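Let's start with one chain on its own, the form predicted on its own, as structure tokens.
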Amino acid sequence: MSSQPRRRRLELEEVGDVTVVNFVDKKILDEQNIQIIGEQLFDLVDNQQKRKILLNFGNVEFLSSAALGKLITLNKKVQTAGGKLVMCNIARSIMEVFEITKLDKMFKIFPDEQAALQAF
């Protein structure tokens, strides 16, 4: 249990047995948010058991290299517990990111929600 409420930074949608993660925050910079956000994605799998796990990064205008680090992170528990990340609606600007750093080869990523949730 905390002992101070933090707002949710991600907003969940169930689809069949897809589990659909909406960024709340359009710029995912500041080390407490992606350390709110880190925590709320690894809970899904540790916890909550998802093992398909769409990230819609839809709103999403600007993303830090440390958010970069716990996707990562997050890709490797889904994968160690046999499921599936995949990811779509990446801003250009961000998607030239995972280009350059090579991240764009590590993730499934799709134009559009519909086209990723037929991915699983």
Contents of the next structure:
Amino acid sequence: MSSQPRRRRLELEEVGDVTVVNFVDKKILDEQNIQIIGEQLFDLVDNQQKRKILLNFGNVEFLSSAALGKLITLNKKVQTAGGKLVMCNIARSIMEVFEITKLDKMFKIFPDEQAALQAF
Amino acid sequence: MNQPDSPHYPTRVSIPSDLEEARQLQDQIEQQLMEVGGFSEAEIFAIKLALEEALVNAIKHGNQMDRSKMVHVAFRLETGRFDIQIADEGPGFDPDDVPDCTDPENLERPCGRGLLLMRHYMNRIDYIPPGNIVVMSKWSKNGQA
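Starting from the form predicted on its own above, please write out the structure of the form predicted together with its partner chain.
Complete assembly follows, chain above in first position.
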């Protein structure tokens, strides 16, 4: 059933002690895709011991509720590990999705990467 | 059970419970939305998101990813107006039983977030008992419907 190769869905960059994550995909949809993105995000906390994670949504144009579930789990994992998860560069349309679901209250969201980095 | 005001749907498609098949159908509908026009960019985003959530619900929760079960989609598109009915072959559900995912207590649970988004983004959404058929409509704010 697997039609897509298991390629890396995240681009990582270390800025000081913060791991900045950029999404490769413009659309975070598709069960299989979301599953892989989730695994790669969780791996940062579980195996790579990253504790300061910044998700940059600059490339993302579309996401569904299934993707929100992964972000909630990631947030919980980071908090349990004593770390911090911050998000930035979220398109207006996607920000509205966060607002409707009230997740804008749960996540720490900043307009750009500069401001987000200062939040750690 | 008929909807008294259910529109006539000129296009009817049945797909197996496969997310890739759903993706192809979504791409076709998006293409037609662009062609028929009358919707703003934000309205097209709204329709795409509601369609994604409804099809994933039908395939995952309704048909339990069973490829032998079909998802029956019927829709009508005209300038600034989109009507769609999505039926799965599952037992249905009562949307009132889905917990409120905006309740702080439920915020971290995977509960009804897709349903909430569908309700927000479409002008009309109804589940036909026993809950395996969803009917949704979106019309443009520009009054072109």
